[in-house]
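The chain below stands alone and is given in structure tokens; this is the form predicted on its own.
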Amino acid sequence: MNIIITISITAFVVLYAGLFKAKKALLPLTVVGLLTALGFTFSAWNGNAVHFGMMQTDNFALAFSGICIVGTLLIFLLTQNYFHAKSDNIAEYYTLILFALAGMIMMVSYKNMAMLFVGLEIMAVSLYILAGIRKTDFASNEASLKYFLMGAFSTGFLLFGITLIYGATGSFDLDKIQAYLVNNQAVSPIFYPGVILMMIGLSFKVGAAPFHFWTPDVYEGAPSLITTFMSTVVKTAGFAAFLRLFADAFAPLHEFWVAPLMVIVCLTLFIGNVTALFQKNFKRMLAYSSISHAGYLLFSLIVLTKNSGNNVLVYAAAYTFASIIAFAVLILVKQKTGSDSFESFNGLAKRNPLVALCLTIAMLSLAGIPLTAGFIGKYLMFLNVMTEYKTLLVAFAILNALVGFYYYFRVIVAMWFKDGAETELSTPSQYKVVLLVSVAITLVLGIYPAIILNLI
């Protein structure tokens, strides 16, 4: 709970400091409010579980609390000369991500399915305004429409399946649900439906397929800062949220939602590498992996282990990471050459080594390339299912996998091998702060992803 008011007080204090033009000290107070939020995430470590009314601070949400506050604050030190060229009220961008950040926090404590909605309409609202914040791009206010419209019709999914739930238990309690389903041996026939209908819902937010429709629009005309944030700590509080759900509360219904779980899962593998493979627009190519990586994380929900929810932690804060440093080179080579195409990383190992390489480490540790923090991911998916003795399903994600490296690779194909233009690309302080963190991270889980693999 302490996490939760300390973000919504450091929202507060930064909004009412651009109310008084204070803007250089907008960042410092956010980083500030956020290491208080990861100190306080470090000090409930390893203690009893926690139970506030409607949520619970346990080492599962503390975890992937954890990595929300760590991601955001990386994004939020990639702000640095991004606002202020296209905003004088840059302090309603830093206010709605920390009010998206506390939704999220909500999303991975809650133990009620009410405390599950609210969590995800706070996150979800403030998203729908960030992607539209830059009144006078088009493309921008097209992303929020569209981003808007979808996500109230997969809350439709959700509030009706969440209502069909409690019709048939009587409780939106995740224990009381969960000893509905074990002591009686006739569930409800409208309990069914309802759970059908919640993973609809959520599949929207992750933006899984066949519901991922929104991702690749929202994603490219969201201004790059914000695309960073969604499809990074935002798919992390997400899947968190999916697999308390699931895990947790739905386990004993497994064997009904695990087919249509497949399919979902099928689908998004399938849909995702092979329309990248043909994308031309960096950030787009990265809009449909994002898709790809949805259906890996899925994964954890096929066969579930006491190990589901650290083989989430672990592939979430690879992805994170990884796409962190891809979306801040993105960042710069745009406003370097005023394009996100392919062609505008040509050379760019010989303008800038550094962020080459950075970016070349994140692509290979996307694509699953072991040393990095990828592989070590893909690898405990695969596993996991692979306990059930799931062939094909590993076998199909593996070719997957491998289109995937086609997209990777001509990335770093064009960065190493490719002539462009002679223009010196030049680093900020704070994003090679941010570039080799993330690098760090991405290497030490790669070669020692026992320092998390065991947390929860």
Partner chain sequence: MTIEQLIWLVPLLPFLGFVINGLGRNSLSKGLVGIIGSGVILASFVISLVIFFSLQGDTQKSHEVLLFDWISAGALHIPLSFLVDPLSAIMLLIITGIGFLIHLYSTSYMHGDAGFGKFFAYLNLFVFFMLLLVLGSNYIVMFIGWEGVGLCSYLLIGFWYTNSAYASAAKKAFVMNRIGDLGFLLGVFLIFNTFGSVEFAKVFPQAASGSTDILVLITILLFIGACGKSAQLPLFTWLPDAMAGPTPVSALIHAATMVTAGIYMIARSSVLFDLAPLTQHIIAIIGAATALVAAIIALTQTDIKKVLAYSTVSQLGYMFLGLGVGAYTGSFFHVLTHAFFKALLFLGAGSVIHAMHHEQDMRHMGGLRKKLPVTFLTMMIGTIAIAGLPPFSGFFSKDEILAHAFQASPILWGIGVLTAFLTAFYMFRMMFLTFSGKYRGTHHEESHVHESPAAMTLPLIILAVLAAIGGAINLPHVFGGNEWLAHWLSGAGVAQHELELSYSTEYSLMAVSVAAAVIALLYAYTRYVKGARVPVADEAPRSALAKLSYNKFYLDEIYDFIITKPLDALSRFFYRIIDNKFIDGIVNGLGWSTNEASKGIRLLQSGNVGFYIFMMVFGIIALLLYTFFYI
Contents of the next structure:
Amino acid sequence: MNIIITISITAFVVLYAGLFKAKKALLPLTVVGLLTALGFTFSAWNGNAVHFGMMQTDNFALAFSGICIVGTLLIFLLTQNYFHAKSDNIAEYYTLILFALAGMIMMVSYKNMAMLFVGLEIMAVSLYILAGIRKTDFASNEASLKYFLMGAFSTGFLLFGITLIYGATGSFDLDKIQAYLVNNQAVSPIFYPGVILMMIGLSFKVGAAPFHFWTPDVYEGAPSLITTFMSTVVKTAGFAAFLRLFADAFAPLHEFWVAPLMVIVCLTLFIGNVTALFQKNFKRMLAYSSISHAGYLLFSLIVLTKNSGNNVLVYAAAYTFASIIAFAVLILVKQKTGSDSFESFNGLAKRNPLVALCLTIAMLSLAGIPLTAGFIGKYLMFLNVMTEYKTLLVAFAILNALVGFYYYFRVIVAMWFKDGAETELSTPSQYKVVLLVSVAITLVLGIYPAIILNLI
Amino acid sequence: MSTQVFYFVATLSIIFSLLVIFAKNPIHSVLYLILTFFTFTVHYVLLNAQFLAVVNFIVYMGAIMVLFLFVLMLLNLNKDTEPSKSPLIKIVGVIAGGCLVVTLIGSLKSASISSPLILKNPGLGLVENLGKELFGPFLLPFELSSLLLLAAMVGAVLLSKRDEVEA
Amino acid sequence: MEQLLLLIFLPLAGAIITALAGKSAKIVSTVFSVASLVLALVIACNFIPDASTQFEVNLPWIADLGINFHAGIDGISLLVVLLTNLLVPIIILSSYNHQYKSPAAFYALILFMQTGLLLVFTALDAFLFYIGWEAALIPIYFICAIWGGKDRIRINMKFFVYTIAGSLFMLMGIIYLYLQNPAHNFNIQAFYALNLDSAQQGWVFWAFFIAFAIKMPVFPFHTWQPDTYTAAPAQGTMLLSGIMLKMGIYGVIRWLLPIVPAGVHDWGQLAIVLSIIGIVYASLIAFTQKDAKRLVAYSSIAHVGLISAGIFAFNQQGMQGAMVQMLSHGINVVGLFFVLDIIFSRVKTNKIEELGGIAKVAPQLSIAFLIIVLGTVALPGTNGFIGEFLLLMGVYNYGIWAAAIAGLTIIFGAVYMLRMYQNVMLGQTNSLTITFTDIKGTEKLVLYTICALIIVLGVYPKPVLHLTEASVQHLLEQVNQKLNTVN
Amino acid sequence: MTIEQLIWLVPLLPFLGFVINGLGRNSLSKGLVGIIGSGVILASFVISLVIFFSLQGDTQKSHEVLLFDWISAGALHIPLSFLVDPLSAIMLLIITGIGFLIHLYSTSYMHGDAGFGKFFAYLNLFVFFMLLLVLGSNYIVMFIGWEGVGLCSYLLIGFWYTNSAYASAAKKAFVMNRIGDLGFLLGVFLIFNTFGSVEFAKVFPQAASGSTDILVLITILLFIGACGKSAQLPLFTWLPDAMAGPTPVSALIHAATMVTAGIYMIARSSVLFDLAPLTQHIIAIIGAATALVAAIIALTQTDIKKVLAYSTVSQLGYMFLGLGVGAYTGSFFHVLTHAFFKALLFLGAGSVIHAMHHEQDMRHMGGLRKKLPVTFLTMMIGTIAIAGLPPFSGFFSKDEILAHAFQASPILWGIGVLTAFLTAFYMFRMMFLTFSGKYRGTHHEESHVHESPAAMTLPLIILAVLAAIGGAINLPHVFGGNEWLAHWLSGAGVAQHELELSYSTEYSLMAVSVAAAVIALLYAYTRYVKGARVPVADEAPRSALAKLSYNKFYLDEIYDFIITKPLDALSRFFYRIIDNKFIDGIVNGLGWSTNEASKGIRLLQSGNVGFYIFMMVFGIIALLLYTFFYI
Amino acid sequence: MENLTSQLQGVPLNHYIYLSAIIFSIGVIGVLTRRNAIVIFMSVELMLNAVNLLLTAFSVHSNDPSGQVFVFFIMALAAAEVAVGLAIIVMVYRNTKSIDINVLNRLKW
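Form predicted on its own done; form predicted together with its partner chain now:
Following is the full complex, with the preceding chain placed first.
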């Protein structure tokens, strides 16, 4: 509860600070606010408090909140020199990001579908705007409108699903829904379409095929920093919401919804990986790769174990920090070369070996190479599914992972093995901090994941 | 008499909503939409959800639809010149929608809830009742909706205002 | 136990220091690799040659997932550990006549790879094994792709994805075993004790075998290998052929045979057939290769085919032969590639037909090369003979026709190796080779060390055989016992 | 000093010679190299003599000396150990004795060569391996020597490696030997599998317990090994090519010692072969065929060393014929006598070549008798010996084989006699072409022809004496002899088969063979001395048989056509089609098709929101249908 | 009001579901067939209203006011969405002089 309040207040303060043209104070304010929120996250640990019957800050919620906050914090650090050059309305951007974060905190800790809905929409509305903040940039416009139209459309399905479930159970409360499922031998038939429709709505939010179409276009068109936010923190929150609903409330119906979920997972893996293969643009490739990661993340729902939540947490953490590195470097490269194609990475290792090393580690993590966090994440996902011996699924995922190596390595190849222009990137100090922190987290989680394995 | 009203209004809803999506001129669409929403208001009244009926009337028909009209006028789109999709796509769209209807209804058909609606508590949809609910259990989402609205506000201003720096 | 940890992590420490060493990376890495060799020798001296696992380390690592840092050394591991720690200094020394760009990275990667290899060879925890397996792959990928030759990016990508494809399926197998294991850990002993039915074992067999077969490589999983060897820098090729392919062989011995004996029983036949096809097939292809490096690459496939066949023949001779041959092949193939590297660094070509007459201008090189070639063609008195003799005997015990066909390797090997030797070293010098200078400095040191090893191991292989005998015997007994209980 | 204490010195000394000469090949003076090289062999010879005589006086005829455990794996234990028994003792004498003579000869013959030190190092190494071969107490140690001599043969044939034809000949020799070696190795495996050991002392006593089928298989495999090493059909073509090496090498390796290793091995394993009658038949037939074919080829050769090479093949065929008909002692006897006279002939030929400044074609010689009297005389003795004229050594050994052959099968005997006839003819042809008539080279060259120095003629003389009187060591009963060799070898377990022919039959057989030789001699004399015929050049028309003979039955071409070419073609096919196109094609095809799929699937992302929503709706419909109507 | 409520009696709940489903689908069809962003957006509103109606019906059926409260939230969302959506559309229109969604096709593949 404190977390949301802190974040909201920070948002307001930042907004007002913007009114008074206190540009320099914005980032410190935000960082202080987020750190405070993070502090509340820690202090609430193991508290398992229920707020107004609407929010439950159990460890699951807190862990995901923590990741979202840390991720957002890092992204804020990346704003150095990013917005300033383009616009006056930095305070508004900060505010919107913070609003979105507040929405996400609701998404990870909701206990009532009304909270889910409101949180989701706070986040979504903020993102529609953020995607379009490059007002004169056609790509940004296009991303914003596409995201908005499709988002609103998919919200309809989500709502329809919620309605049906409400119709069947008479409540929006997750505990009551679960109790209904547990207690009633004959579940009302309208419950089932409700589950499927909610699955569709949430799949859209996390960008799972065949509801992924917005992802590449929006990720590519949106400003890179916003893309970073969308593809990391937002995605994580989406999964937390997904998981909270399906792994918790709908768990008794697992046998019913696992079949369509499998279809979604397989499609997502396949389309994400295979399409990413042919991309020329690093950013767009990351978009497709985020689709494929959605596929792996959904593994945790295919077989529900007591570790499902934690597995998602580990995977999401790995994915978040690796992606932040990737986007941070992308922003730097784009600032220098004006392009986000693979070619603009050529010879980066010669000019900026440390940046290249960071990006390499990030790519290895995304690809799932041992000793990086990404491997532990993938491993947990595979392990999860293997507990029910779904070997064919794992084999399919492995084949897809192989495709993944190809495109993740393309940027490594470009950086290390190709010659490019001899211009050195200027790496602002905050970027250095972000890169180092993220690399450290990636490696520590890869080498000694024990610290995160039993959080939830 | 009792159920006929419902079916009559329902038919009107469907007809108007069809007109919304098939009207050539966007302005007509908006007007039909207003009519559709009006039928919904009637539904709410039939369901004894007076508060919703009022809100629907004011918010949707009043505010939202006017906003739509404003924008359409602002952008000067009140003509039949709107580019339309090729007939093929339209047909496919309609078929797809039809399929969705069939599928949705098919999935819901197995519903055994054919029990008629019986209003157990006549005061259910009254402001008093809803207010207790809204400021009771649903206080938190209600408060947090303010964030939603604020975000929308900030965003709308941000996006529609002409940016000096960029310009 | 401290010794083993030191053994594993000394190269890693070396890698880090080397990476920071800048210009003096060459020396620093040499010092660390030699120190590792000394340490390995100390361990070998303290090793009691029985079947037990010694220097065991078992530290909790990721306790929640049942993953421990569990490593130890028995005779079989010690052999490959020695090989690794012997070859790495040799390989580093062999690079002395190269001026690689960014040497710090180059040598650091070699040492990093050494740690990965040592993990693979000492791991007693399947997860640790897998980690080492991949940890060895990344550095070699970079070594080959940064310092490699023409078309290196595509070739190495293929190599990387190909090998990792196998290993991911192996990971699947490992997870499967983990889940089957009631204790829910990756302990190798627990895996040994599993009672899987033969269908399950069949699946696990394939999950592991493909990974190992790709690594070795066994026909028909070999097509990455000639390209990669050809395109890699000389030291990369040596690492790949000298040590890395032993990972596959070691994996078969340590993980495949004892865990799924019934799977081996059902499918080993096919593995032998593939191996034997590989011997003849690769040998035949080697006949007409124009590039010496590629020729040696194919010969390596043939040799490894024999090792694989010997292991799957599953008897003491075949197994011991595999042990000796792992060592011998490592030494010989490194020697061969080093000679080719010397030639390449002098005349910038490895095309057989462009060379000739080098023996006249570089007699010392020609003698060293001849000894290495003889070792490779398994002349009695060289290390290659001990291995191939035992392997062929092992295969023979499996089936006389198998041995007769596998034995073709000693004929074919002589044909292509001597053909290469003749065309490269003998005959008249040409305009290219007339200015060839004989070996000197570290080249001499490395080549003479290799030649000495070839002959010493050929004449007195007893220490090696003695080292592994108890472990091999124990392994065989263990597997046979398990096989009897399954049937 | 007991045998056990001495024996290891015998191989060690040559090895030391190899090491010293090898390391000091560039620093030591030629004289010193020669002294070391020859000296170590002489020392070995002396020790061998000591061993031989102490063995003679010993009641225990077989001594095993363990050096160390070499290989052990499971039930397999292979010690590096030596076996000294009458058979190996006598081989030691031949190897070191003849070896020493040839070393001595080489000090002079190779004096002008730049690779003098290397040459002696190789020769010493060869002697070392050869000693290892005969001393090994088991098949594997024997195999070390077996392959080791192959290596030395390779090195020495390719001694002048800058000539790529020579290098190819060396490679050919090695590879063909390897073919045999595979058979040998498989045979050894089978022995181990059957008898549980590869030690002679453990295998032979159990031989009778093995089933005949297995014994036949074992012996055939071993025989394949012998075929390679001892140049029998179909693996003999390397031996004539091996003449590319320096002539002393031809004498030592390709006449006296290495090529007889096959016979030695079979004699050593005679217990096994005796129990495998089928193998014996095969050996006899192949031996006879080789003898005949090689003799026919020898008829028309013009290169003096080639004639001797084919003669060697032919004589080896003879020996195998003997082995095949059970005349182990006879064959071994022939090994001895052949070592004397063939070494002599080769060294003589070397002397001629030396004198002719490395001219080997007999068509350019002639009339050398006066220029090279010692060479002529000694070579004549050798020729008479090989032709089988009494009382020279070849007569006795050849007739013992022929007698056994007759006992086994008159046809084999007939082939033997025919071969004997041909042998006598081509040998005398060679002698006459070389030494009689007029010199056929230029006058200038003629003036440079002179007799070789003493270091070369001395070995000739010694060998000539041995060739003349060597027959005495196994004088048959029919001449009142006591068959000393047979008795001696029986101490080594070499199977003995008494002749069951009457003396009169033996006499008449001898008469036939002697008559054949004499007729051949006379015919050669009339043809080449009286008729002064000189062989024609290659292009000139010949009869079909002569052509066949001159072109060695086209065997090299046939091998090239049926083995080398197809294998090379197969190699290219495997490489280009199977490996690159098919297997790698599948691997690359997977990548390619993924890439193509990527190209195709990304088109779904058309950029059109309407389309996206369409796809979403389709997805929703499909998912609902799948969920509610499929399952 | 009292007599209106009495008329409610008797309409089967199923029919509300069907009606909502139909209106919802009509909204979907609108989204599918139109190119004008504003009309598409209106179709989305149609979908939301269908949901609202259904929620109310369920709320009445189960005699639980929370459903109607939820409708309230949806309306709030609708308002917010309309504000943002129209702002976006206006912004796009400024740049492209069109609100045809087919113009938005630079980001693809």
